[in-house]
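To begin, one chain is listed below as structure tokens, in the form predicted on its own.
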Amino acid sequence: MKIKRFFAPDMRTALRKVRETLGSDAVILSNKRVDGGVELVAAMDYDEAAFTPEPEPEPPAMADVRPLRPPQSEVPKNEPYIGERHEPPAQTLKLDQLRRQRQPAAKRVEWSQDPLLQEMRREMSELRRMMELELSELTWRDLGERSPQKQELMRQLMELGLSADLCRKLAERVDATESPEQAWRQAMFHLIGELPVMDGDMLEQGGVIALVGPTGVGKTTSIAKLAAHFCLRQGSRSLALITCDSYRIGAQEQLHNYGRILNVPVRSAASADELSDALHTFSGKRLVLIDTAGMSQRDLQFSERLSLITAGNHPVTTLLTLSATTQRAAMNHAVNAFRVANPVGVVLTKMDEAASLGGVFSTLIEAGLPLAFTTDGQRVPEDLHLARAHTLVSQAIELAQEAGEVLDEAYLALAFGGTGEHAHV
């Protein structure tokens, strides 16, 4: 085997020498940066082989070795056999076995515990990582070079907050010889057909409607603003509500008065036998609202709470309560954890405090979750509308806009060289 030291101002060059010299086949053993650039430890004729220790090879058993002893008439009857042991008492072997039982075993150091083995693994990963930054920039530019237009509308794309595979998907649907201008309308326009909504009021259907979702997203005031946007359409004798809420102090007591203000007899119900006497109670509304506590995720009961919804033999309809505020990924946490209540959509709350909208945009259409509502203030209803595609592309556009940021290129190149765009080392 053949170990070699190479020195470069980057890794690119150092891996072209390890290829020039070597080839193709080399093994590398370690990196680190170093004055002037990286340091490399390449190996030819790597044989895993020598670092593998040879088992010792077992002792044979003493019960097996046996002394030839020739037969008594060959043996003078004064003379005594050379071969022939006197054999120990047998309290005398037990103490032996004893003793050898006793003794703690020799530890064993496993071969993948090495300290040696997990040096080189961690700088392998480090390498890799490295490797895959520099991948990523020379993808980036690459892209600069050979489709600037490409580049500059994956970058607007991604500054209205949407992840990068959606950012490439919506890309490549963009004719190439479109201006940028029309460049970026096209890809509004693919944006907003990708972007899933309901069609018309689904309070129109009537039903049993739940809502579900984390705490704090504003559940609460959303069926406030739900029942006061039927009334005004249907009258306050076709709509009932239900609280299921026992868990957060006043919400039951919010509830009731929002159902003193709008004429709507309020139930409360905290077990599924209440609920079901509550739905059945209102078996004659048109629409029943149902009210639930705010689950965490991690908590431990959160299977338990939702099957309160759905233990009932009456159908009940859930829409997902989610907040525009949420961070990305702790909207997808979410999104993945209420699927077991089979939502049928989405109210989308607190549009007014967000910052930007492409978070919730890239998780709806990665979920397939249509918007039917969203929310923006305080005002009951003023302040609920119906979901609609182009307005809410609009929005982020707007939000985009005054938030005026601008994405640092490295970061802009290692989004991008996460898509798949180029080979995977």
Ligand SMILES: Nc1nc2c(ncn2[C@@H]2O[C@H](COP(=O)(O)OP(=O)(O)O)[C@@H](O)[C@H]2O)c(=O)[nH]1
Contents of the next structure:
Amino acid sequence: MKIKRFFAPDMRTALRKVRETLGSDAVILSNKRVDGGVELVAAMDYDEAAFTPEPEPEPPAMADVRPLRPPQSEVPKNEPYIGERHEPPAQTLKLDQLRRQRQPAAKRVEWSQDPLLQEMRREMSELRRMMELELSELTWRDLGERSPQKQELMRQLMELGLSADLCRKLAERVDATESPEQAWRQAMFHLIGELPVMDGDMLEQGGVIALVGPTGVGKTTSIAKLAAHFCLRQGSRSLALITCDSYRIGAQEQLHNYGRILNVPVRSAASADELSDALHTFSGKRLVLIDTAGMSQRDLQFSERLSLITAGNHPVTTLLTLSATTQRAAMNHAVNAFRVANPVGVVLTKMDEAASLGGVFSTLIEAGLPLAFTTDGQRVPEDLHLARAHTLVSQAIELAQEAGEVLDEAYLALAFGGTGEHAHV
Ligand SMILES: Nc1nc2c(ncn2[C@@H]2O[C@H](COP(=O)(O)OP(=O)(O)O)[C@@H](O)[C@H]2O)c(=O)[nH]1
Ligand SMILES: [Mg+2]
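For comparison with the form predicted on its own, provide the form predicted in complex with the named molecule.
Everything in the complex follows now, all chains and molecules, and the chain you saw is the first one.
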């Protein structure tokens, strides 16, 4: 067994030195902070049996646990690195083993409040984080060596802003023998296939459609656009609007104004009962569009009730309105919060202000929510469009080209290695 001590200014560099000197089968025997950096003791050809203590009797209750110090008998006397004051081996980890063992979060451990244990805990989490970083880099570098073309494809896909999971999935479906251009085309073809989009114009079927979603995403403006779009095709007589935004007088006025311009009746409803009444009044209309407020707890409860209301024989259909400018985490949050309203699809607004569309695509693909309409400006109704997968993917590519963002290697490694949650937000 070969044992060596490594010193470096930080853990990451220390781990790299270990791998370069002893190889990826090296075992980390100990780590500790020292002046000016960290010190690792690592071994090659490590004989686990030599260090594995005999099975111990049941451990004492946590309160009885004394600060951990290895009993002198367990310290191999001849090994130069252990002869001095030395922290016990916090964890012995083979780099390769770690790579294989990227398993779900470990069981929660009840930690004693003992300062020494607390310090060990902190050091172990730091070590673990460093190991993860290191592993991500290894995995990414390994991909580059095994399949440079696939790595390049992954890089291009991540530059679209797609989640790392989706990038991986798309890259895996691409034929390895294709040229880079063909590989990219294949990946885009698969992305178009993955992007859920509604068939045709759902307004043509009529019914009762409510727009739900966070405040300010463009629900009221979209209702006006949808109403004008419908009027242009079927006239204004078979359409009615209802506003349930009872918080802001301005919001109600906004819809009443649009109603006047389009010559369409508008009712305000402050509760589910008033909404039922209004729907009853408009039961002869082919299409009723309902505007709602936001995503406070009260709005969500109202949205939940919306999905239970039926107008005649028709249930109220809800569309979730999302802004393409919203960060992915907030968008996921909205998608989850509005599940209570059972949305059948999405209206994606503010495409004209979006810097990237990959995050939205990833959210919609993960949620399995089809896009019904997109909007890309404030003009009513010109800036409303039926969602088409190939157009959306082309827009995403254009945006990425305009942004010309080149993702840095460390970031790509992190995202690809799975420790970064997604490529972009
Ligand atoms: N740039 C842009 N702005 C939009 C779009 N849709 C809505 N808006 C603007 O977003 C703001 C909020 O819209 P509003 O319909 O009141 O949002 P609501 O709170 O969800 O009803 C308004 O200033 C709209 O003009 C769009 O597609 N592009
Ligand atoms: Mg509104």
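Here the structure is a predicted model, which is why all the values come from computation and not from measurement. Whichever C-alpha set is largest while still superposing within 1.5 Å between the two forms counts as the rigid core. Numbering follows the first chain given and starts at 1.
> So, does residue 31 move by 2 Å or more at the CA between these two forms, with the core held fixed?
Replying inline: Yes, its C-alpha moves 2 Å or more.
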